[in-house]
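So this first bit is one chain, no partners, the form predicted alone, shown in structure tokens.
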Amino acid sequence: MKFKSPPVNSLSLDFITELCISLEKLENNRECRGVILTSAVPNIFSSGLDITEMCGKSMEHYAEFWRAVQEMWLRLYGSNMVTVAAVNGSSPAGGCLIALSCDYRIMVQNPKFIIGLNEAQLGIVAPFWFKDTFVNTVGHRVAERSLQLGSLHSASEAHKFGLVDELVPEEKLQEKAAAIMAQWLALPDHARQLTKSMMRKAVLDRLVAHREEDIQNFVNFISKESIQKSLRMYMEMLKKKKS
């Protein structure tokens, strides 16, 4: 599965809900077993949550869109099939939710590339969920110093500390995401499916339990005119980014 919107492949309404279809269509197909995650856009892989659907819009809409990053989590981190994650680009914020949801992340080695939750630097904060998966995947201490200071690592500390599996050359990455799939494909899927679901169900189950708290705490986060004037000044140092 490709992810293929320009600019920057970010994560609006319109993205989150077409991945969650399209992960459902292949979750109900037999005969899909695996299913790697990458980007048709050059140097991103996903850029995160789209501001412009966090800034400037009524409660109603929030509160809609928190609830289908949510479902994407879901849909994502509970797969039954084995997921990797291609990262062939810089992965913040969301997009590197997107790959530590993922059963392994293969990282492309450019030293331009960076990939964390850096919510922090926006003004906003990872939800429990986000921090849950992270702490899962890197450890508790270097969990809480990069949520706190929003840090994005180069694709060699990501690396260095687990945050991704493996680094390769840009040319060998396809290849070698192959080579990974074909070996968890090798195992019979009730074994590999029960245990994923064994290491991973406390999350899932926290975040299913608290759904509504949990979109009710953006909303109300979100809404504030502190966190709204951060995010209108986080858009503008982008606009001028840009010009």
The other form holds:
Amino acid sequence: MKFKSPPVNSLSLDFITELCISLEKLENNRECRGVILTSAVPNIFSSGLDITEMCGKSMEHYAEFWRAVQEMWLRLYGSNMVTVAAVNGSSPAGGCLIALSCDYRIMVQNPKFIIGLNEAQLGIVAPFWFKDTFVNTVGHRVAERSLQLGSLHSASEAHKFGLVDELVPEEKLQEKAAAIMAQWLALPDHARQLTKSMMRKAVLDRLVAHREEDIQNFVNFISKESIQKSLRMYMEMLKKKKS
Ligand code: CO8
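Mind giving me the form predicted in complex with octanoyl-coenzyme A, seeing as the form predicted alone was just shown?
What follows is the whole complex; the chain from before opens it.
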């Protein structure tokens, strides 16, 4: 599956809805046992949640948007398929969450590409299930430091502490992703799926049990004037950086 929503594959409500529908179709297709997620936009895997969906909109919109973000994560993290992220560009925040939700991450070795959960830099807080997914991948201490600092890591740094499993030159990415997929698909599906579920169930169940509360928390938090101001300033900063 190739993300293609230029300029930066930001996760708008439309993008997320389409991603969920595509994942559901693949999940229900008995012929499909695995999916490789990558990007068709040069130098960007995904820039994370579309900030314009979280700025200057109604409470109803924030709730609808957040439910869609939850759905995307529940589908991906809980997928029965083998999921491989072929990270061929920068992948901050929600983009990093997509990669973290896969079974295996391969990133292009390019010093310009960054990855991490940088929410704190925007003045917002990564929700508990972003944090849980991160902790399950890199361990508590690394996650604690990286989350508090809102760090965006270079590909090689991310590889050092296990945020990505492997680094490859750009031209080898597809070949490597296909080889990893073949390796994972060589196992009997039922054993692999039950093992995956055993590893991830507690974290998935936690969001399912607190889904409405989590939406309410998000809506209350994001609609605060101070948070709206931080997000507006961040968007301004992105635009200024350009000029
Ligand atoms: N949302 C909306 N627009 C974006 C986003 C985004 N996430 N990222 C970039 N854009 C826009 C830019 O504003 C710019 O717009 P314009 O052309 O109108 O000026 C355009 O996309 C291109 O961006 P850049 O010029 O910055 O492109 P570069 O190739 O130079 O850089 C990057 C690409 C590295 C991806 C850079 O754009 C960047 O760092 N973006 C911000 C990434 C980010 O911080 N995302 C965090 C989103 S929040 C999230 O995902 C989780 C939130 C959890 C919520 C919890 C609340 C309780």
